[in-house]
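Quick heads-up: it's one chain on its own, the form predicted alone, in structure tokens.
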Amino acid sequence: MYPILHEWGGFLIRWTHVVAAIAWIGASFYFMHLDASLRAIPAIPVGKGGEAWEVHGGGFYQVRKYLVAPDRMPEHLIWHKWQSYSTWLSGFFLLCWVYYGQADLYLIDPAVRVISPLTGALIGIGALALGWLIYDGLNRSPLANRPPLLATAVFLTVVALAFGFQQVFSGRAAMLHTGAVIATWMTGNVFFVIMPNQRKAIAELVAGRVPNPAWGKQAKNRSSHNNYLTLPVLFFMLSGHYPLAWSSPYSWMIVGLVVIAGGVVRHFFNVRNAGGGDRWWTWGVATACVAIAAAISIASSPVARERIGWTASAEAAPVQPVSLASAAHPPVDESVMNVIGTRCAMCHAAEPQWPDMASPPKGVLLDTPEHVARFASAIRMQAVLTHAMPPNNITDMQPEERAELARWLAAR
């Protein structure tokens, strides 16, 4: 029972955490957009706001935007937050229930650091912690009155907190942490600067004083950071589904790339929407990021590096076949069996016989010759192409088996 509900948590948690995601991605787009889409208007004094006109559902909507605050305090006032704390409160919970409850399958993989489950969560929280302080206090800084300066020492913190975590944690865990440390500031932004900022200017403008126009600058700045952060965070969110993302030593390195990919590609849409023109050297410069990233992450697989896979399945010598009941797909060597049967069966099997696992991950079934045939492109993908599976190794699958499986596989 408790696997079934270990798993059903997950997947609840997990939705959760999509759907609040979706909120706050979406309400952040909108309003950058709306902020690049205002045109002044003889109400609101030049340089104060200004008013956007919008056609939605079949209505339309005016909506005007004050850089301080209205003349009066209206009755019905929005505040957009909480899409921002729950889509952090749910991933926090998930990276939780994932990576510090399954420490062994998703945290930690002995071939880069041995440490104990509470020593990787208490590792994985502190940096959360002190990676908002670094960042911070690199806006509070003078760099914040130089933005390029500003903007190159937070690129490099990410780096650095990215080649940190690949000492200590797995591939995965280590890109993992890193876009959840960068979720950190976003939620932090708003928590810790844009709602007291807001708080602050109503209290003014109800006491009949005017509010420091700088509250409301900072907020803007850290909302701005928001939304240029949002495509590489979900770059790093989905990247635990895809090895070759981070199975290389040089993901670190990927990391920058991605977050200069998705800079760019939000600063192509900021401009535009602000009537700026189109700057389509920005997919040009995303576009190489990317081609650059994937090359890193071939040339650095362990097939390039361990020269396995194509190069030695040509001196591979021939294998004998165990027969199909389907023709459907080609046979299978026994030693292949042997291997997958020894490292991968327990987790991929119709009742996997690992601790806390209630079905087989992703629905893969690796317990019979049809289902290894199958399966065969995943598992090139992941036990071949990458080491990804079995996660952190930890059936020790040996380098002799994954060659092996590539014979195998190169035969086909």
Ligand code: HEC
Contents of the next structure:
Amino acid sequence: MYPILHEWGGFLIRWTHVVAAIAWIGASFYFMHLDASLRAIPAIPVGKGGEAWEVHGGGFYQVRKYLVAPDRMPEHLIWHKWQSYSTWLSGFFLLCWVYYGQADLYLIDPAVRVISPLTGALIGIGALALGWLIYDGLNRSPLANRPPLLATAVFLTVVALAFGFQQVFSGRAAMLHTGAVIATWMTGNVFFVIMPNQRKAIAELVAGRVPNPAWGKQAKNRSSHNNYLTLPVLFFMLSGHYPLAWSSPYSWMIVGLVVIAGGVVRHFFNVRNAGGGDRWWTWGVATACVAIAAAISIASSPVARERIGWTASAEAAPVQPVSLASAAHPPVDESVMNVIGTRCAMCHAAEPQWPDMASPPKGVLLDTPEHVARFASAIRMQAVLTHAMPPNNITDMQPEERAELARWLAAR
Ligand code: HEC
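Mind sharing the form predicted in complex with the ligand? What's above is the form predicted alone.
Let's see the whole complex now, leading with the same chain.
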């Protein structure tokens, strides 16, 4: 019963989280675009808002923005906050479910640091809180008036967090937690800054006073931060499925490069939507960042280096003669099946022997030579190019065994 609950529970929480995040990011992109598309109209003084006409789903929309607020309170006011709160809540729940609930598979890598699941969870949750205090503190410091310096400080904070997480967690959990801290900043911006400021403005309006324009400006700043952080966060959230991104000792550099790449791509669209032209250089910068990130991932994997002919490393050197010799062998010889049988098949079987596992993870079956042959390229990615499998090397796979898989794969 428990494994089935675990599997379905995880799936349903993830489903909720993705749906909530789509609603939040959709609304966030929509309002950034709307802000950029506003045109001045006589009814609203310049600099105090504007109007946009839009067409969607068979109707025309006339949307007006009032800065700081309209002269009197509208009767019906729609708030946009639950998209953000529900994304954070479901995400936090998912973090607990996957990383703290199955800490031995996902969170703790004894090759990095031996910690108890409870310590790991406390470090993770503590980092979410501490990360917010640092980010919010930077925003309330004198740096707030100097956007380039603030951006640099926030950027360095992200890279430092990524580096710190890599000292305690598995590579996968480190990158995910970096994303979770940034996502917490984004919801924190809504919960602790944007909403309270809006409430204060409304209270002033109701009392017949003019709200302080600084509140609106501060809220708008935080909302722009959220916009620029969206693409990097999505990368970190998805990274778990792509071990080349997180399995390098230098993945914290990849984090920095992705923050730049995601940020400049958002910038392209923000400027373009505002009618400011096409800043094509942003795509050049983003491409360069992603290329360097990929290069870092390859440089940190000797086998990947050898595969693209980058270096003939010492580890990869014996591949050549053996691959020639084994060309005559059947697709999967016994020594490979032995390695897979002892290190992988307890999980990757129709009925996994691993406790609390209801079905072969991700449908990957490694129980017969045919199945192993079918998943050859996935095995290369997960257990040879990277050490993503076995998770946190939980079955104690030896370097010679990975070399054995590498020889077999090179001969194919
Ligand atoms: C302790 C159980 C366990 C062992 C042992 C194990 N795996 Fe996995 N494997 C998993 C889990 C859990 C996942 C799903 C990971 C996820 O959620 O992204 C997985 C996923 C995979 C995937 C699919 C990855 C993807 O995202 O497409 C491959 C391929 C794979 N494992 C290969 C191997 C190989 C090869 C070995 C042996 C060297 C191995 N596994 C050993 C638990 C295990």
